[in-house]
Structure formats: C-alpha cells, structure tokens
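Take a look at this single chain in structure tokens; it is the form predicted on its own.
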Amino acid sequence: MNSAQNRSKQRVALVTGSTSGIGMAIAQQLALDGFTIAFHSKSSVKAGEKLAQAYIGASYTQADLADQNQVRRLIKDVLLHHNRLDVLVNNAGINAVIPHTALKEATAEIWRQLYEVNVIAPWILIAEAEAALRAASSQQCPSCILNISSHAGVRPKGASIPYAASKAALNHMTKLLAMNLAPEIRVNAIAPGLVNTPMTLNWTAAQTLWQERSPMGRGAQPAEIAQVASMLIASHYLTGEIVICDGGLNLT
C-alpha cells in the first residue's frame, strides 16, 4: 500500500486554534488516540509549522477565522492535503472584557466581531466541511464535530455579554445540527469554565472565585479539557450535548 493510500486511510482531525492553550492540548491529545493532526492558527505560523514537523503526517494552515473567504480555503486546504476529514474541533474563538454593566462599551462592531468567529465562523467550516465529514463516517464509527463554548453560555456569566451571548448561540447551534446531521455526523460541545493558560494567569479575580467557590477548587488544566474531549469524540453514541467543564463550580 502506497504513502497516498495509508494517507486516505488514517482519521484526520482538524483542530482550529490549535498552536496553544486548550486547542494544542486538544489536537496533542487526538494525536495519542491515534489521528493525524490539521494544525491552526491565526498568527502563530512558526509554533504551527513546529507543531505540524512533530507528529507524523500532520499539517499546519494559516487563517483568519474573521476573514470568511480564509475560512472556506482552510477546509480546502486541508482536504486537500489529507484527503479526508473525520472530525472538525471549532476550538478557535475570540473574547472581549467589558463590565455588564457598561452596555454602550459593549458596541455593535464589538458584537459582530465576536459573532464573526465565535458563531458564523464555526457555521462556515462545518458547511464547508459537511461533504467530507458524511463521506469519512460510517455507522460503526460516524464522523464528529466539537465546539468548545464557555460556560459563560450557559449561565449568566462571562468576560462580557456580547462573548457570553456568542457562546450562547453556538450551544444553540451545536444542538440544532446535532439533530439535523444525525446520524452520519455527531456534534457535541464542551463549555470549559476557568482554564489554567498564559492568558488566564492574571484574572485573579476569576482564579479566586474558582478557588474559594468551585468544589474542585481551581481552575481546569488543558489536558482535562482535552480529555473531555476525546472521550465526546471516541464516543460513537454521544451527540447534542453540551459538557460543562467548570469544576462544580455550576452548582453553588
């Protein structure tokens, strides 16, 4: 059997985001459970390209998620190279701190530029990636597709309204599609509470109400999330859910 062959054959996973934090622990993660890796990011071409050297047949391709014509060439581009794709991990997304309390800060390009990534950006790439996902599944093992949303969409919380309420819709979303793929394509969700990253380090006031109010008492590593997310994605059965990965921290 020829490279193109074995290449045609061996589950390919596409993880947006994924040079660092939660995505890199992600698509690290689906590498050991033995898929090979479509590596993303928007800027980090170098970490990406180092990423993508370290783990055989993986890829790298840089896009911007807020530019949709980059959206549609990232699934091209990784069919083109791979051949195939088998799950999809909307892992990529963008923040904004604003008070909820200050609700003219909270403008309407602050809004589209959330929605921008946060929602229509995963709409496209599942669209994009559709064909190619029926294609790769099969009864015994259906293809799958995975946000990552924050628990911030599923209660009143979060950094700001507008990232809240984006969050919100692609939990919507993620259970809309889950009905309307099935069952060739399962979509699942993971809705992370306080992750431990660089850019976490100095929320202190979030660090310390995990660790004074959640039962776990601190905030999650990337490799929880990532396990998380391999179980959802090992699952054959699993779909529509949204996994709140927060600690406990839901339940005071």
The other form holds:
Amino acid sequence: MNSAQNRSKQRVALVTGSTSGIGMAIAQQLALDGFTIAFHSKSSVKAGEKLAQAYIGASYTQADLADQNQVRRLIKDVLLHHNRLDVLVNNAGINAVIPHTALKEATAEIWRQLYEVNVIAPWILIAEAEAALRAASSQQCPSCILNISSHAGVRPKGASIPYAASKAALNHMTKLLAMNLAPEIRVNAIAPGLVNTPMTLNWTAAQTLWQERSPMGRGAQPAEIAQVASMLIASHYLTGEIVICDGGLNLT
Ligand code: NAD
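Based on the form predicted on its own presented above, generate the structure block for the form predicted together with nicotinamide-adenine-dinucleotide.
Once more the chain from above appears, this time first in line as the rest of the complex follows.
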C-alpha cells in the first residue's frame, strides 16, 4: 500500500500550545467539528496526555518551539502518529510586558526570544508541514493554516513594541503565504484583543480598558476565539484574512 492509500480519511488538526488558554479552546472546538486533534505544549506534559486520552484518536507531543530542532521534530512526530495533516493552527506564543517608552528595557535578547517563538517557529512549522498539507488537500476541501496573532499586530498597541512587531510580522507572513500556497492551502489569522487566559490574568489595566471602551464591554472568552477559528477553518474559500476579534475596541 502506498502512503496515500495508508492515509486515514479522518481529518487531522495540529494546534500548538493547546493545553491551556486559546489553544485548548480551539483544539476542543475542532474536536467537536470532527477533527482528530494533535495536542502540543512546551511543558505541561500531564495535561497534554490527559487531553489526548479524552479525545478519540488524539495525540500529544511536547516540544519547545524556541528550539528549531524540536519544532521540526513536532511535525515529524505528528505525521508519524497520524500519517496526515489537514489543519495547522499556530497558536503558541509568548509575550513581554514593557512600557512602549522604555526603549532600553526592550533588549535585543527579548526581541530575539519573541521572534523565535512568535515568528520563526510558525514559519518552520509551516515549511515542514507544507508537503503533508498539500497531500491532504482537495479541490473541494483545501488544507488550512490558521495563525493566532494579535490586535497589537494591526494597531500601534500591545504589551510591548517587540511583541506587537512580532505579531505584525506574523500577520504579514499570513498574507504572503496565502498568495503563495493557494489554492491547495488557505492561510488566515485571528488577531484577538484581550482574551481571558492565564497570560492575561493580572492585566487589570487592559481589563478596565475593554470594560470601559470596547463596544462589547469586556474581553473575550477563549471559546469565543475558538468559534471564529472554527468558522475560518470551515470555509473552503477564505484566504489571506486577518480577522480582528477585539469586541470592537478598534472602532473607538
Ligand atoms: P497561554 O499562556 O494560555 O498559552 C500560550 C501557549 O503557548 C501555551 O500553551 C504554551 O505552552 C505555548 N508556548 C509558549 N512558549 C512556547 C514555547 N517556547 N514552545 C512551545 N509552546 C510554547 O496564552 P493564550 O492567551 O492562550 O495565548 C495563545 C496565543 O494567543 C498566543 O500566541 C498569544 O500571543 C495570542 N494572544 C493572546 C491574547 C490574550 O489576551 N490572551 C491576545 C492576543 C493574542
């Protein structure tokens, strides 16, 4: 049997950083949508293994995306386990909170760390996954990449300038790849505003801003970002879109 015959008909989605926050909500939503899920995290191995056991056919892989060898191993392990990949969600990301006026606090080391995880890792994951995504794609149902960026990558906002710039790079990469991977692979991004996750637990100024200024009067729940992810993945046509999910704050 060749590898195409070996490949299961069950569609597979890899969601990076899927043991907490937005990533976990997206993975759980995609499981409800009928995907087999490849869970991943940097360090919460027990939580990842528990999630993989809870969903039929699911797998879990630990990999530190700041290490390019581990980034490559993640795709290899997922393909070894599932023998196909239809959807790649680049959700894992890191942040640094630095006042925008404190230029010297935003050191070269911080810039490099943020670029490594938020920009270079998604790039390598996409490059390594491209062949499998093309193989799983059909005219009726193209494969799909979804990048989780940030409203800070669209507007001059965010926890720090290096973070915002790394997410702007991810948004631009999304559009460039949408041009170049079509029609077999669609590439879109969600740019969330404030979302209530472990990352933002103590961001009281942002909580107040969203309560007082945003038309929706609050930050989002992870499940609300997952609902948009599900919609973008379900589309067979949309590509190159950066969908701002900030409860309308950008209108004010
Ligand atoms: P979170 O801290 O709950 O999740 C971040 C995930 O990234 C974790 O699962 C973690 O394991 C993973 N990760 C971090 N560094 C990693 C590394 N070196 N290797 C592998 N995995 C690593 O935070 P979240 O709020 O759910 O964030 C998810 C994504 O959404 C991030 O890309 C973040 O920048 C983006 N985002 C979040 C918000 C928000 O308000 N929460 C807003 C805009 C964008």
